[in-house]
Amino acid sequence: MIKTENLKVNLPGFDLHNINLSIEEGEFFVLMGPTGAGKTVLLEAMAGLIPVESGRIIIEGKDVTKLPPEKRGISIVYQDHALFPHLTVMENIRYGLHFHRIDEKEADKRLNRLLHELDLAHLEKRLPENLSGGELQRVALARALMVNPSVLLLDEPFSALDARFREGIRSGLKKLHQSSGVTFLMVTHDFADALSLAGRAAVMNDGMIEQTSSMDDIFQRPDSKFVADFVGMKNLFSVKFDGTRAAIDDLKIELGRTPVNSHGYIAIRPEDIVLSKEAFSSSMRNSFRGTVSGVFDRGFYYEIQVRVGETIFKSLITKRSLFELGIQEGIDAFISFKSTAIHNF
């Protein structure tokens, strides 16, 4: 559906280096990465806002990449909506149609359909200075699905959002996506947006590809250290192999197969780190006494940092653990984990 080969951007200041992405249609397909990385300029570069030093960008088999914008069939949307202010929302969702010829009856019936779906009806007469950041979201999204686009980009559709309405939007974006058959590409620095709606990923670095896969491979087998940090696999460590054991300096951790390599990295989830007071007898094959090193609030969850050896590991756990378990720096606990749950690469 939409593909991009060996893609180049060259910006003062900033490059994307040979991007090359394939994207089904009808997939929900999202761009991850921290600030900087390039995601919008990618967005902006396959909506033609932007120029390509060289490869190509190709949307239903169709070469676009020295078409115009409204040539493409792309639409996109910005995290600040770029409503105008002047026009009601009917205006606004209506407006890409001066520049597309779409038969009025079949125009109308998706104009009603857009409105039921995204609950705008009651909204049309309204300036943006008048509604809300939700509401400013769901008439951005129908004026750019008003044109029928082939793609639709989000660019941080859910930034602007304050949490209680995250939930509402992200379930509403689902539906429509569902409903509208159109393929969505959508950058977000969240990972709940990211494993809530996509099926597949590609995580940005530096102005490149740094993987791309499913959902769950990113998340619990991330191909490069970068990635395996961006996910928060918060225990990631440099070790050597010997037959199915990495070894950590002195610490031995079993894997319960044999790499390829004999250098590599390991990486574990911190909420696949079991947390004790005593020693735990179960299947899990990695199980370590060690001395609580910090002790971290991070909303929901606790943080714990525990030393073994001079290695660091660090937990999740929820509040009523921390009490019930009378996990404070200084005392000796022990981590246990599965081999299952060790990533190496």
The other form holds:
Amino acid sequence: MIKTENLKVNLPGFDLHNINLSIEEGEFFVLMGPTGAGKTVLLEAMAGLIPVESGRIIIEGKDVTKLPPEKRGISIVYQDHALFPHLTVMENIRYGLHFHRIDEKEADKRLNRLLHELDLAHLEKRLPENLSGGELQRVALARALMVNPSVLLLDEPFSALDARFREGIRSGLKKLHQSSGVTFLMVTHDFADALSLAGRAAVMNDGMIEQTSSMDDIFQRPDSKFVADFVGMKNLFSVKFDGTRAAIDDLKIELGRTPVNSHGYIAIRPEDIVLSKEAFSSSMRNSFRGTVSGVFDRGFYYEIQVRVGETIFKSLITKRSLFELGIQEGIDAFISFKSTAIHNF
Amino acid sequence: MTKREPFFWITISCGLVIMAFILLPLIEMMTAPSFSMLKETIKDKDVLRSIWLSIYTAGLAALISFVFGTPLAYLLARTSFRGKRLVESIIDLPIVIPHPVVGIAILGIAGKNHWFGQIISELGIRIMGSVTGIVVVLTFVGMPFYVNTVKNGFEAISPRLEKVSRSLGASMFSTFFRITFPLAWRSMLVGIIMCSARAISEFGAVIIVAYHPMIAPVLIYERFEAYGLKYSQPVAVWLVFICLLLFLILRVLTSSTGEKKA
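For comparison with the form predicted on its own, would you give the structure of this protein in the form predicted together with its partner chain?
Zooming out: every chain and molecule, the one shown earlier first.
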């Protein structure tokens, strides 16, 4: 369990203020927010790597605000993995054991479990420079969990990895969380990561927490305009899957494939949604009639919101198409998208 | 083959001029003394003593820089504070001050008229005309080269490695000796080489503080003044030769262990 009370951090040119978070024992909690919101700073403050101006940090009921990082029992995994380049994989993983009094048998048991779960046994003697991105990541995780921390902080662990491997690593991390029983706090800006891993999340902006609640609430019932904007740029819907179709309330969307889960989410990038005034005859499997409910200038593009039934879809079009199509609020329009443009999870 | 532009030929000719400028005098000096003269010179007790004195005073200067300069270099690499620029400029001062001025400045506080001079003379430390004085001067001129080199070395190591080490339970001391030092020691060795190379070549400041005991550059100067070019050349050749050999050995040692690590 980790809790912060009115945490305040002053760095040159950057502040965190009034950070109140409470993360339960064994929870998987996600911290989201745009670049520069202060997510990494908050993690480092919790770990004692950045001095705190005022407020308290409480881990398992103990006030650790004044403790140095080595006494807090918080492990951290960075985006760039930060493996010790002069130590082998095994030496990296066992590094923390030098400073903890852990029963040798228990340490060996944990080591073997981690080596097995993270599939690292064959890499033992390698140096970090000879590992792939995914392997580096797994070593960093093993190293962090080897000391059996109260809390594991993950700073955008997936962003340095190839998108193709994300799915696999995501499910690996989920398993690891369950088998270790450690409280996980992960920073990410990827909604798919957040939704598939975490139960609760907080959204940060400009050094403050905007909203802390369940994943669903953040996406369905954002507390502030900022959170709405932050999560709303994407077409993300909670759906029921039925065969190859996904249902948003009454709206049936063709996926062209059968998902394994019965409930889940679908996401469509706004630029993948084609806007037209007349019904669109093409190979696109999904086409709906709706009403333009909003037109927003986004610099190079215009964001057009189209309401279909109770659901709002967002599409991006260029200024030129805006004039050519004669789009304005209140008119009827068609939206179309390919089933391959839909991401489900 | 494509036709080279005039610009290319200008860069090449400038490069050749500089090569010749550096190498011609050195080659001339190295080849001027006959073999028998070189042999005779190295048997000369004064020459041996002065070269040895040069090497070990420069070595001591490097050692002192290592002990005191390493923590400072670390501080400069890892923290930002008000007046950091000022501290950095102060460290660079010995590089830009004319060498005799350095000697005069050091003598200024070492004399009996200065409170600092009085304290150290009470302690039995003599600067003027002593090995201590030579080491002080060489440390003064060599320190910036050590601090700057090692600072760059520390900056090249990600602070995240230290943060991770701390979070895994290591104190700052353990972190430094287990993580930072093993990753930075090669830059420290380069720093030591830079510092002692600078120290061994110092003449202007040393001659003011300590004409005797004689370091090699002073001896070379004296032989030149008293007997002329021909008699100073062999000593110079030996000094250059021994220094190059020492630095070469250091380089080989560091790069070979480095390759094994990699």
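Take the two forms, superpose them, and find the largest set of C-alpha atoms that agree within 1.5 Å; that set is the rigid core. Bear in mind the structure is a predicted one, so any value in this text is a computation, not a measurement. Numbering follows the first chain given and starts at 1.
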property	result
P128 C-alpha relocation of at least 2 Å between these two forms, rigid core basis	no
Core-aligned C-alpha movement of G256 between these two forms reaching 2 Å	yes
